[in-house]
Amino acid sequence: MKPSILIIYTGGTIGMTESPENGALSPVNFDQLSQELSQLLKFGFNITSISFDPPLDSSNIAPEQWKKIARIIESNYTKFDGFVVLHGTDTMAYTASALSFMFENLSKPVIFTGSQLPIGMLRTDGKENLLSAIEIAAAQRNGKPIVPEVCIYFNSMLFRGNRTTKIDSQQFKAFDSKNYPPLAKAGVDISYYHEFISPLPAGTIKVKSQIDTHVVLVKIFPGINKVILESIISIEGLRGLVLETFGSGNVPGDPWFAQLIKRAVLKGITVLNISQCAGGSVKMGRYETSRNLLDAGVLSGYDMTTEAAITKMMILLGQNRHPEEIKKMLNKNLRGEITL
């Protein structure tokens, strides 16, 4: 039987056109985009598309749109062998990370892709990205999907979605995965690195669509202000705080800093420590400047990306679990997002 693929077009540069008046890029509908891709017919796949109306710049993609994508996949799950999500690059890693945590027991490929140049431009990277993403979403071995997880395909590389970060706004190599190897690489052939791909799950797919956005991200910098940090942890309803710290999890050694963080933890705010470095892992207690965080009850985010840390916390907090269970799950490898 022919593989069947559902393309979900959310918007983004891949489907944009340039305004003749001011040169600004704005989204078009998928019908216009598909006119540029007569090559789709050569696959011989059964390809169906669903488009956001209106298509959105990825800067406007928020948790409500994560839910919308998840609902589309859930309602079409039995009808298709794989899914390709066309998405703007700016927040693609956030959406891919969120979807990875929203789906439990996912057994089919969900491949995010997009482009740095609109697909109608001569030098576009969009055609190769989309065509290869479709081929990966349809790929099977012994009758089973090769990549049964949420991924990002870009510039010949397939990465686990919740391990990926956008690293460049100008180059075609827009994404990288510093702390986990690629799952596949496309050249003349597509080479799959099976040892790094998640195995097929045994259970039935479930979708966790409750998301709590009472979360804040604070990037630590030299000279961070006590009054500002104090105002942040005093936000009414705040439930989660992600700290982007120096190196392997370090913060300024001023006594007030640890005191404020401890106050946040005692208020019931879950505090997670991740590194602002592109690669490497948090190792709390390695230096004296991180031991105070450990003593205050801060959790280590190990080598999670910022995108994975934020979305994982939002989704866990949305499930109304006991705070201690949330802490345990933040430190647990749920979808291949963390190296323990």
The other form holds:
Amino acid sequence: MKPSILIIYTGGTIGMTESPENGALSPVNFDQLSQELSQLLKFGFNITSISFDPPLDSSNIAPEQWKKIARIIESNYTKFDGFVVLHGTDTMAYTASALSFMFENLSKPVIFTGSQLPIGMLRTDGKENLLSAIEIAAAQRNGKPIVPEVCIYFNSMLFRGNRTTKIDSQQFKAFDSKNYPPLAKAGVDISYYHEFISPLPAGTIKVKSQIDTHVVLVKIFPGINKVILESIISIEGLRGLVLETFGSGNVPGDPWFAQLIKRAVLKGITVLNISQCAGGSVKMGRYETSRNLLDAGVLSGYDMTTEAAITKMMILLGQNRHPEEIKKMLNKNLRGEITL
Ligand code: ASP
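With the form predicted alone done, generate the form predicted together with aspartic acid in the same format.
Next comes the full complex, and the chain you just saw is listed first.
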């Protein structure tokens, strides 16, 4: 039996063309994109495609579109061996992180990819990215998928989606995963690092599609203003606050800072501390400048990426669980997003 793959084309540079009027790039439909890829036919796989209409620049991809991708995968789950999602690079790490939390017991590969140059351009990185992503989505060992995870494949590297961040807007190496090793590398062959890939889950797939967007992300900087932070925590309906702090989780030591955060926690806002550093982990209490956050009831986001932290918060808050349970789950490694 030939492996069967569903390609979900959401948009992004991979399928864009330049406007003759102003030179701006915008997405075109999948038929045009697949014309560039006669190689797909040579694969020997059964390849089917579904396209967003209209295809989107990923700056316009938000929770509604995360749900749409999840629905497409859920309703086609038994028909295909693997899924490839073509997506703009700008928010790919957010969508991949969100989907990893939305799917419970995922047992098939969901491989995100895109490109820095449109597929119609001579020097494009899109062809290799797409062809290898398809190969990875179809890869099996002893009749079982090799990578039953939501991943990003880009520039020869396969990363766990919720460990990945966009690090460059110009180089072909657009993504990195600082706190977790790659799951595979593509050279002449694709080498899989089985020890880092999640095992197949025992249960059947479930999709969590309730998402609460009453959250905010605050990056701390020297000179952060009391009145401004106070007005943020006073926002009507705010339920989650992700603090991007210095180094291993540190914040300015002015007493008003910790008092405001404590006020937020007492109001029932869930506050999660992640680091601005691309690598390493939050260790609250290591320095005096993070002790007060610990005392205020702030949760550690350990070594989670910003993309994983904010999407995990939105999806957990969407689940109508008891606040204490949400806190426990935020601190738990749910989909390989945290090193504990
Ligand atoms: N603006 C584009 C997008 O994210 C960039 C890309 O695809 O690389 O849709």
